[in-house]
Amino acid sequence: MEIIQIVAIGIICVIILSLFRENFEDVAIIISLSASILIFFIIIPKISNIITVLNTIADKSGINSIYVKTILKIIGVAYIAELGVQISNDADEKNIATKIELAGKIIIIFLSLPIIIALVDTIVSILP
């Protein structure tokens, strides 16, 4: 199981952390960085997996694939500046996370535009 491996990976990196956090904190910074990465490479074969069930769904459903494809890019963006956030704040630097947090959201409003053009021209036609 995977969150077995994540888990352990992140118990061991807590501990490492604790020890050199003090002395060695631009080696800690490094681990930390290597330890999120190496836990981002473990999920990536669940994140394609789930990409391919929901394009099969909508595929059977009939959804056009755009809208697919752009909820899968919002998503992406969002876990992306997450992860870009608590680097940031595992280093101390609150400011350059606030500012990827801003970026991932302004991100996300241009990415979702298509998708809410599409919501008010349906709307606008049920109505008379």
Second form
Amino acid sequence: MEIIQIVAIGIICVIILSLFRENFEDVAIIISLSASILIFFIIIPKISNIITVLNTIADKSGINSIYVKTILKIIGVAYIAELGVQISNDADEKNIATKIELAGKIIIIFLSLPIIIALVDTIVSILP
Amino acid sequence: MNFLDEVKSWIIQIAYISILAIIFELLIPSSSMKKYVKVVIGLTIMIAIINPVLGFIKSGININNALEKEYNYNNVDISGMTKQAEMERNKLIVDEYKKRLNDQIKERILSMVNASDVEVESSIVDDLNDKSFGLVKEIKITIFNDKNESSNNSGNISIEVSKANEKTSEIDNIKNDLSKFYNVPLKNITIEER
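Moving on from the form predicted alone, kindly provide the form predicted in complex with the partner chain as a structure.
Entire complex below, previous chain first.
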């Protein structure tokens, strides 16, 4: 059961962090980052399964696969930006956290541009 | 049927899309990014749902064409049926006309000669659209006079000869009469005696 591993890793990290947070703040950040990366790598095989199933459903639903890929990319961008923001927040770098968030939002909008264009085209073509 | 299949596939697509949307929304991280990702997912779902409708609207003329085709097809069918019915009716009219003509000729001959039975077969112009419809082309008459013959047999031979002469003159009479009455050339009237 991966969840036990993950929770164990999380609890161990929390214990270590609570010990090191006051004296070694820089080490604490590295530990939390490595813990999140570790958890992420444990999760990856599951994610690939989920994405395969999603692609199958998307094929059946007749959605253009480009859209599905875009949505998955956007979700990934959201997660990565979220990771960066939280780590920055943990390190008390609100400024950088805000910038990462902004970058994440802009990249999400940038990725969604083809979808927006397609939708606008569709709506315009409906009008007589 | 085609139309129904299209609607069916569209509904199935919408079902799949809604499932996909729910899964995507589960995948979204619960943060300030959530609303952005949700908007994009919503746009995609909109496109996916609108696209088949768009195909519908764009091929609206096609649908009309298909409908017209169907109606035309029905019309053609109906007109074909009416044509057939008309043909049958015309045939009936011609048949009835022939029958009555034959009856009339029969009555006419029976009034002129003393015969037990008369069979009349006439050929006429049987095209209703023809101007000369009903024109009698040929008449074949078979006169049965067994009764006369049986009575004749009991009589004299000399009388029979005179009767034969009488009969030829009778036949000529009938021919002339029919020829005048129905405007048929004499050569087209054949009378046979039995």
